[in-house]
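As a starting point, one isolated chain is supplied in structure tokens, in the form predicted on its own.
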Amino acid sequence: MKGLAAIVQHSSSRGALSALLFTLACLGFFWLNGHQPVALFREMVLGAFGDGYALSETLVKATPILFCALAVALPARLGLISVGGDGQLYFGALTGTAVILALGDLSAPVMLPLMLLGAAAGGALWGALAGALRARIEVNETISTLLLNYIAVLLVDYAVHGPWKDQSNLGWPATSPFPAGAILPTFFDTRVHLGLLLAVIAAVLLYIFASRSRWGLGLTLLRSNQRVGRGAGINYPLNVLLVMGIGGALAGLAGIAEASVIQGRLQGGLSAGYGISGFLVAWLAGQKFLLIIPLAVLMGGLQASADSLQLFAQMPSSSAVILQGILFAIVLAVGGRWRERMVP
């Protein structure tokens, strides 16, 4: 009992400690830009957590951040570095655009499990493919998610800006309107999705195969030594496979998400840094995918606070940008022992 409260009180001053500095180098980067620190920083955090309507927005952004953030922590049990979450969410976002125009107007109970399994084949295949060449012919694959991120983008700037443009947009580069059975369903009168409620799930199912089941085990002793793994009978090439495709349905069911409800219609822009977002959620919680939740959240606060900083200060959206990147930093510098001692 002693060892387990010495634990907690370890992993509570170093999360103290990185939340002190983080607050502090926010009011340094408001100051810095010649606005007033404390008014600044307390309007960001009503921006992102002050009303219903700022917790709703909040919990719209987490949505794809934990998402992404899930498709890079499962192959990270592996040993694999994947930063392909964008890549991955377009190209889910394509392939089930693909189900809804090829199947037209259908009834939510037809169309929304066809469309998410469409944008979750998508995925997977954009994230096997790079699982694939690391396994067969030893690509690396944060190389290979990262040129593949700017494929998908093109992809989807290809088919909105040609063969699936809507001429009745005036010009706009986008696909028709979805139809209504294509639409996630929302909650309580807010763009909180179904999407959420699938990406909280898919942590929860995770954290049990991973840490509960013999797959799990296989992964982490393939990841630690994978001669002794390959010699207990676990095959490498067909575990690369699984995790990189799981994690990369992930990201497509957030790619399609966002063109259902946010965007409504297949567009260019769909993620607004989700991907590296994500990345930097899973590093943060140390691939501990039940810990992922709350920070994707709070990451998603971060972003949502963007609205503020441009309402009140007229800082560009970007500027969010700017703190994940002073977060990430912060932490790094801290040291990420804190993490490794906390529930997986």
Contents of the next structure:
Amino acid sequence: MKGLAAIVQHSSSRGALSALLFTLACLGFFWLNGHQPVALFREMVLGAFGDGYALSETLVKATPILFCALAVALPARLGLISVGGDGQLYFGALTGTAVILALGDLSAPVMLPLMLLGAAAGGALWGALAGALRARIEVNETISTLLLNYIAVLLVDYAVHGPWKDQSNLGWPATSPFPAGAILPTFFDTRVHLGLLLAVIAAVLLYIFASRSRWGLGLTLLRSNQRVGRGAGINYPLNVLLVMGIGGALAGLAGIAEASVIQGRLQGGLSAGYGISGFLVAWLAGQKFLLIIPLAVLMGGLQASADSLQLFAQMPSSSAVILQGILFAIVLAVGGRWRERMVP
Amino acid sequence: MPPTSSRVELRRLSKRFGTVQACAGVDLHLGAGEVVALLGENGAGKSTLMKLLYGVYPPDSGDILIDGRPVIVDSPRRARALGIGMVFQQFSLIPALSVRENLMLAYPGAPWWQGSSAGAWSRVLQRLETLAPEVHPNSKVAELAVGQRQQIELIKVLNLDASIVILDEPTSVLTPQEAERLWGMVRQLADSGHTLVFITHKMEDVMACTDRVAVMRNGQVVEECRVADTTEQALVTRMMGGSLSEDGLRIDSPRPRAHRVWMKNISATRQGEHIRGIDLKLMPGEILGIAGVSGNGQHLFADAMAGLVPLTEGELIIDGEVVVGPKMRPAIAGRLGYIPEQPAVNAVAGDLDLTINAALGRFKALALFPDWDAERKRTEELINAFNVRPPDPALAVGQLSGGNLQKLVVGRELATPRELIIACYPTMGLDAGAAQAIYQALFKQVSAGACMLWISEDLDDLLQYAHRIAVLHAGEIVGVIEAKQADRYSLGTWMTGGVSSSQSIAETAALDP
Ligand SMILES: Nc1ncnc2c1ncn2[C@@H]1O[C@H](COP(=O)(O)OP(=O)(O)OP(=O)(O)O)[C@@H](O)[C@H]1O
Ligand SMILES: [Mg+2]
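If the one shown is the form predicted on its own, what is the structure of the form predicted together with the partner chain?
Shown next: the complete complex, the earlier chain at its head.
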């Protein structure tokens, strides 16, 4: 038992242990459902990474997860636990769409930067709102981001049921399709889009700034000992706003990218739980920005493989959500000590 | 040398942390009813040895015998069951709880439902009334001064009915009166058969209340002798391996020029503690001592001047420029050297390494992408200058011994020329050699023109080194006096707020320029 505890304390072996337990849990889950566990597990892996198409769909799912994971990991640098990825994603999609609707039919080189900026600004606002509550009146950021999620989802619902509803949709609550200039470029004839590139660049930049720069050092310091950080002249409230705002901006980009490329317009059901998946990825990666990239791809694979589960085993597509829930529980159980490191 | 009836016997105890051999085969006997002083330089391994006995760390090798029987002390809980209690160098009280709650939490006989038994409460509070009557059981620990926290820690341990009591540098922040009371208590415990270990750097502790001395160096006990058979002078020489020089310990008079630092009508509030209308001016090169019984607002004052507590009124002006004031971001970083009380929590980020912590003194001056190689070099220089051990810039600061951490903080705060220095107990927990080095560093800055605010309860230090002494009582300056004209007795009465004397201070203050 002592040996196990020692292994569990080491974070990389914690990852390995989580992965092992998760594989076993998957096999058990399939078996309970009356399937050949190993064969189905193989199908699942192939469904995520088996061929070019499967891989591209995995990357499509990985993109918003990666954005949302960054939106969790950056505040965690300051010891803040944000669960607001989804809310920021929705609000970013809302403001990005507002830009599109306001500008109408423009050429892509003009439209795309403005649309992305609009979405980033909206997401940033949504994140910074929770940040301001935390910095000014010490409202717990986990609770405020959670509640802001509901508000953002409902705001999008309101917009697509009400003022922005396209009447030609015959009652289907959605805006009219985005003009061609507002669709992000995609690569290699797949749905993999510019958003993935932006997310990876963001992850690398965050890594460089957080681990090398004076600003990143300031965050680490504030998290380790706020009093000492403030004594060194670092502005705590400002940094809370910054990390929540930048994180929110990234999640907002995920939102507009989903609306633009995947849906082609703004409608409800924009996020398939990407915020929570991103949260899980960030914690799995121990809040390390570079490690988040491959883990987001794996998590994207898990979601993409839901289709193959449906196809080969007639299992409902919500199986992926169940598996994700199991993974979450395992990670929390194995990494029970992570919380200590997250909290200032 | 070991007494015939050993209560505790440590046999060849060893403990290594990474590359540091903190204890290297230590043999030590503790007799019943005996007080053993454990001496040695910073980082000699005193705290570690006692933590092995108290079960904080497992020893790498060696045995612990109690009453002649070998025991395995694998946790502090086990140690308490064996009758061992320890007061740590760093405090372990919960600041957000009241004194009574802290005591009850640590009390083994605490009832499961606390409201129901007044008996338990009164038992827990009994020692508080006799040992620290001025501490109100309902006050929050966060509001207490270090000296008072020290007393609560000791009461906590005594409440365990421990028969073997370890005190790790208990007097480093006590006033002479508080220390005297502690010595009395220690003697009383020993006479009733308790065994005590008293870790200290102060010779007066040794002479006042201990029976035997064990000196540690580099993880080993190198000397043992009875206190009755030695003299203070001989002990100092034994510890230091040579006598101290007084070089660099003289300070010039301040330059009689215009004021450099003006603390103008300062008021601030924190958690029910107040300071009101403090107005002090310092000339370049002047040392102003702030005397006062702990808990009278000294630390709030220091934190307020460091820009860590918002001012409700007043401003700090340096060279004509307002650097701290109400409703402004403090512009004090870089100009102020601040050595706060309890530097382990208030001055460093314990889980970050020495290099980062050393760079904090000039954080604002770092490049956007700091050159860590250069920072490491600077840290190495600082480590050498102040003899911080182990000299490893990559070590987490939390792993330094108490005294070495203090050296690092002082070194950092004095690494660049400062305009104002605020020092609370700057030599707390330091061996005599290290204390000397720190005085020298402080006075060097002062003679270069820095103003220094020296917060201390040690009147001897203030009388010897300060130019003027201000007395703080209940959050207000009751008077300022030239150190040459002051004496222990009158300062002492002013500190306790005697009515007649505060009048005489007012007169003195009126004479003051
Ligand atoms: N938890 C730890 N991890 C790593 N090194 C440690 C740890 N605790 C102590 N050390 C090292 O062991 C050595 C002895 O430390 P210890 O705290 O016992 O010294 P000390 O004699 O109590 O000194 P001081 O008078 O400064 O309190 C020091 O070099 C210290 O850095
Ligand atoms: Mg020590």
